[in-house]
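A single chain comes next, written as structure tokens; it is the form predicted alone.
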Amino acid sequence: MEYRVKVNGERDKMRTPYYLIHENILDDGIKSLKEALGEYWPNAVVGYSFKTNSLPWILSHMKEQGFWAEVVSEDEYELAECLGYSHIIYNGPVKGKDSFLRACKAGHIVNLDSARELVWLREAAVEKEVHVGIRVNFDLEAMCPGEASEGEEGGRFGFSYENGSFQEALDELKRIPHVRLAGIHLHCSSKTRSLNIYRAIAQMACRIHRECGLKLDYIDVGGGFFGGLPDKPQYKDYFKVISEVLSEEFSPRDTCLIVEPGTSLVSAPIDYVTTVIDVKATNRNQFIVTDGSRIHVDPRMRKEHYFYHVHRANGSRQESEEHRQIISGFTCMEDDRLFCLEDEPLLACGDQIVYEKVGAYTMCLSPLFIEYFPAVYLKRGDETICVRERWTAHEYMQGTSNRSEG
């Protein structure tokens, strides 16, 4: 669904809060990704991470770029089918049995993550050759001290290389008729997104290749890259490191590199636009109440700072500066506070605060709390196009019944 918004002063005409996708920024990031892969590992597949932002317009746009769907649940798998994806990468520990077997038989890339998936393969007694991958759980913290997301506790996904579970899974696959190992999946979550992480992933792939003597069609390094920040590593930096290490054991001619970006593609192009609806002074603070909320830009309530800019409805003001203004959201939670303006002119009703780089893990994680999903608009040249209407009680009630109707 798309419809065009025929307005001139967009910030004044479109009801806030809303998300705004800048198509030119999105496409610039896609272009950079493709160019970097073309330079350092031409035999590559990009699987767009559905979980990062599953807005149907974005998913369709990624498909048009030639990207595959990277999904981690039966719901996401079916969404990829509904959107017409012909190539799917199926990851994650909670695959549905039906979609798992369907994906295997359809020739999609399926990376095993749990023991039950081995059981499903054995019980299915497939008659034609099926190719699968295995997700490797390895001790990233030992290789990159202080950088792994879960630190000393370790990650929970895949089959452990260190304790022998990975080798046991390999041995089990060999016993299942018509099933062949085609690749390994080594995605790791990190605190730093540093080049060291991807060097370690590539080193692990080479180590497994040497020690296990595997013939692999693909190496899946996952996602987790920086994107849209000029002072951080760029795609070309990541893929240069990955290719330098992988080339010790693999060749682009024979082995496909799979990458699964999400945040690096969709974070930078998306803004969240809010309006000041009240200015409230107490004996302790000056509160600026907006019609937006922290739950729309930081659903896990973890961020310590935001990229943002302010549009003042009546231009610059010369009033005296307020020492401290606490920017707050619309919910009834006291911790729905986003940031403090320090030593700035007092904001007024009608002023707008625009949060930048909020496209990742926001739309798909925001709860239906007090207000429903905001509208999403697309900025394409001089046009502004609605790609998702604001939810109302009608959308919230769809597919349900109430007691009076029962």
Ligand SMILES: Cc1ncc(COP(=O)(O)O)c(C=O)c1O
The other form holds:
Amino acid sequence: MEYRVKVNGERDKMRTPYYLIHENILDDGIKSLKEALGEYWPNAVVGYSFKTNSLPWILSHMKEQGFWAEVVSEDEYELAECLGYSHIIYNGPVKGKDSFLRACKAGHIVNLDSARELVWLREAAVEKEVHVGIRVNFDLEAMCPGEASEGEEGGRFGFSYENGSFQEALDELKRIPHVRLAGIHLHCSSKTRSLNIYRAIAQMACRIHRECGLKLDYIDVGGGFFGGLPDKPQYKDYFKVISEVLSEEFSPRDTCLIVEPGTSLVSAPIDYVTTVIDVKATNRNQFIVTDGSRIHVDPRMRKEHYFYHVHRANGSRQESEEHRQIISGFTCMEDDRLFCLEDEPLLACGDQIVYEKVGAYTMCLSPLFIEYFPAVYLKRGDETICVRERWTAHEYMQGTSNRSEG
Ligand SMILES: Cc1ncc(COP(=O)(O)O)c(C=O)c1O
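Could you give the coordinates for the form predicted together with the named molecule, as opposed to the form predicted alone above?
Let's see the whole complex now, leading with the same chain.
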């Protein structure tokens, strides 16, 4: 598969908006992840979380690093196969039956999440031993008050430890011939991404090991780490805590630690570049219209602030400061407003606003709304390489028929 198209200087001007991947930042993050694991739990596997950013170039790059694919649907599973991944971690509640059984038989890591997967295993009546894991649903909010992403409502994935469903699933597995429990999966989403979360996850793994008397080949602590932010915990801080707690019950000699990072790897290295296309005053506001959109950097409309910088194009400028400039996007939605620039000289057409650290849950969550997917470029040293061309009406129409064609 070929994704690389060189940008030849002026001739192929890079049309905004586009995403820009800084390969050096991406690779620095990968290196610090590998070093931290090597120091604190050398028997470790990294499963890159496909859903966080499934750009094919990124997925291939992660494979080249020796990372496994962490997928949560039949489509993602098939994408991993298409890209030639030979190691897959299959998670989530909506696995397809075919790919679920294929993955179990192929010896991939499959973490059960729902009752129907136990039924599929029983019905399949496998004759050769297969190994599976179970996703544990546990009360993170009770262990880390105020930190679990769903708070008092609790998480919805996996089998509940507290209400006995996890034990029932273990019992059912024991009754299915040729199926053996190989590991547990304890990913938790949190509001804080704090070290406490990973302390709690590791404590839970130890508790389950002690109470259920399990022989486990792997503990999968999932993803959810910070990455690329100097004032936040670093990989070595997370793995130090995890290793200190896990060492009470496990050792790297016998038990593999699986991690499933997404955001921590791909958020920081990716920018989104936009250009000012109009400067418009109304009686109430000064609007700066750009060719970018909030749907490309905050598709869930939740962010309260952005990391960004502004490149002012050359030309004569008003030097006095504008009190407020509302930076807005290309969609026709009134709420496509990104931020308010305060007490800065007025922006002008041709100026660029570059949003930083926007690689996670953006490209893969953006809708095909009004404009299609932007191009993605890779910055490698002095070179800039196109790793995804901008989508046009042509890509949008692929695989569909229209009335004029009958
Ligand atoms: C099971 C699982 N693993 C890994 C991840 C990746 O998390 P993050 O992108 O926060 O690292 C998620 C995200 O929700 C997940 O659900």
